[in-house]
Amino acid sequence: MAPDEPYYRDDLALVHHLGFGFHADMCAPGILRLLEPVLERNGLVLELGCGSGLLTRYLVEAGHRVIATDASPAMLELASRTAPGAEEIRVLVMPDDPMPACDAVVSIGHPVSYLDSEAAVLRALTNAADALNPGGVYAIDIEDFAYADAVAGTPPSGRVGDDWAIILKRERPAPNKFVRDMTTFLRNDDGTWRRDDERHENTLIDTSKIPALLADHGVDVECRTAFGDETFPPGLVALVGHKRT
């Protein structure tokens, strides 16, 4: 893929909304309680790497405000059709886009992890620290090394629906870098299929370094293994926590 190109084009955009929606229904109870002060007091939501939109469905059906993100064009094109009743669904390319205050600031499916660099990584998560408003919720999932441990070098797997098809290989190149290779493949109108490949660089970082910096950026976390009661696959952390008031 080019330097230029985003991650995420229309055809696998199109794949990740249609066969990868059960992140999105596993946190969304979790997150929804931690949000539940942000709800009382109408506060604003700041998602991240909204993705298709698919938690933000369950965050505008919960009555929040929403201004949902992504750095995908393609993305944010099914969002805008996914969860019409967001305040604001836009583009923000992370680290160092300007995020707007708020009052919480949510991000799920590890979008972070898509930066080149842990600079980048730690820019971001800072940056989403200093846009909270005191007494602010912080509720990010982040791939710690051990994310790689657990999956990097598995046999390739794919999944299968109606009118598409994705086949995903991983590989670990660097202690720090985690890869996914994905051929999706999808039913055109007139019967045939089209197909296309993304390869997908993840930079992996030590999560517990994560607490001390933000706590200089106003924002105490915890390294939780969920954000409920769900189940996180090995080396998912999320970052959970406030903003100092």
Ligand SMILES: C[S@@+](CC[C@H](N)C(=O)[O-])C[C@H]1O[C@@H](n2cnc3c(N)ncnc32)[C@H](O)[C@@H]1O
The other form holds:
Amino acid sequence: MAPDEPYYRDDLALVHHLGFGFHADMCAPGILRLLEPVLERNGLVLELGCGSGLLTRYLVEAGHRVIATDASPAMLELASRTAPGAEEIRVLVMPDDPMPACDAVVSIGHPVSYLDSEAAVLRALTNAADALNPGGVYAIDIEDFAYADAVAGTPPSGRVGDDWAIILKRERPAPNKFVRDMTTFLRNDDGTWRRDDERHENTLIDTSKIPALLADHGVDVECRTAFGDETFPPGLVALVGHKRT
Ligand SMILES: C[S@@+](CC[C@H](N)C(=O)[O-])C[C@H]1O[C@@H](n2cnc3c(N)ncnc32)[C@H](O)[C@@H]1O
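Show the other one: the form predicted together with the ligand, since we just had the form predicted on its own.
First the chain shown before, then all remaining chains and molecules of the complex.
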């Protein structure tokens, strides 16, 4: 079932920003290499599910023109401070919000996996393919079934920063669903702590069917284990390719 409000309210958005930048740091070199031809022609990069702008910042600093988008207003507020040089930072809710024509579409941290059905995930992927101009670069990461295989049954975990903490429980309530129950704690200005809870449901799919689907939309992609030389968690798949010219 779809949540009645976007994932990542204020507190979890801030905890993500402060404590979960490692994926963007890891992906940035590979993504920037894939985007070199786009930079050369001063093309436009559309980022889907940009979150707090942790990758956007790398793109902008490298000289890219970026439209950074997300469903969460709290994330976008952080992104506008993290990557103020982006051409535009705005709400775009996948799968059906219109996507602007672009020369690259990038998405990391599996935003498409947040959609509530396989049909919605595939629609987001084909809409992104349709937004690409000829020769455009496609670089999106997504959860395969194997992603949950690796973590199902692992004990709850926690992380702590100076003014924040998070407890994370993972479960697999159905073969194609992966759920994270997250409790965040943030320190208030008066030194007290506040708590918030979010339950995130991801849809897992067999990613091997995606190349044939996108080929029908003029985009040739491979399912790779990473964008570049980085190491992804098992089952996180990088869809990398181009729109035919
Ligand atoms: C794990 S976070 C990754 C954020 C960022 N890309 C990063 O790597 O730091 C997933 C992001 O997907 C966004 N998201 C979830 N559902 C979405 C949807 N239907 N449309 C657009 N963004 C969505 C969330 O708001 C969140 O910012």
